[in-house]
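Next up: a single chain in structure tokens, the form predicted in complex with adenosine monophosphate (AMP).
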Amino acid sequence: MGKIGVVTGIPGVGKTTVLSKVKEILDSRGIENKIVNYGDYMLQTALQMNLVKNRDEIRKLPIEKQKELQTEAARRISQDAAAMGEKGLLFVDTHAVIRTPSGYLPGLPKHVVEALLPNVIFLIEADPKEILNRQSRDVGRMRSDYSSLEVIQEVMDFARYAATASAVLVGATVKRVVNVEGNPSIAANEIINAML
């Protein structure tokens, strides 16, 4: 197994976007990745169980069952990483806290961080407002329950304080990465940069 990052970030900010793009780079350099979103892998599990209709359900579902579809994808996305190379780079497209109705849940509580043992927790900030208007332009997504700049900064607050709790268990370093208006490039580089 090689070194593995588990990237997060605010709804909105661009993770996705800049993971994108760090596969591109590290593609047309020959370097071996994977990309796994752990969303996907709750909301392939909460459809199967008609639990919601959309990934941004599964925040409003209620806590021991939003757990449950947590714990199954550490499980899973663990046994899809064991298969990568020695020199292969792994990146985990998740969330440091998920804000839902009933407070914080940590995104990486010590059963899925011990599961993913990643060697960098990347936090990927932006300033607020722009954070606001990317999550406008995205009309595809339902992101109403992070759009104020108050509920930004505090998840942003939530999230530095919640991705050095789930390092400390590891001895992961977290690493701020920012994600510059109209060039997801310059991050996407940063963070390869921090992997090599």
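Got the form predicted in complex with adenosine monophosphate (AMP); any chance of the form predicted on its own too?
A single chain, with no partners or molecules, comes next.
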């Protein structure tokens, strides 16, 4: 089975950019790799089961049905990693926590992390001021829930707690990776080195 790395980060930290750089570097080295989005797998499963017509409808399903979709998505991701062979690297783009009006929801609860069995859970972080600046430049996305330095720091703190708790369940490591402004290749190489 290939190795699985779960890559998390607060909106605006540059996770998508870093993962694109990870893919670029691994492709240039001839290392088999795949980057997947956890939410895409949940949506594919929900569509196949005729439960929803679009992604927004998933969060309106009963909680038990959402958990079932989460578990099935994790199982399918694990199957994709197994199909890559022992030297393949699969990276899952997801969140360690989701900020909701009723509190922080773990992005990797027990039923998900036990189905995924990641080798490493990565926390992509940056200075909260940099994250706020990145968010203000990204006019294509609304991130009003993460619009203060205090909230950004709090989310990063809760993400650390959640990632550690998830790692304990499956014996994974947790690696904090700083995404340096203007040079995502630094974070990308840290991620790659932790997986090889």
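Positions refer to the first chain, counted from 1. Bear in mind the structure is a predicted one, so any value in this text is a computation, not a measurement.
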Practice problem: Could you check whether residue 122 and residue 154 sit in one rigid part, given that the chain shifts as two rigid parts between these two forms? | Solution: yes
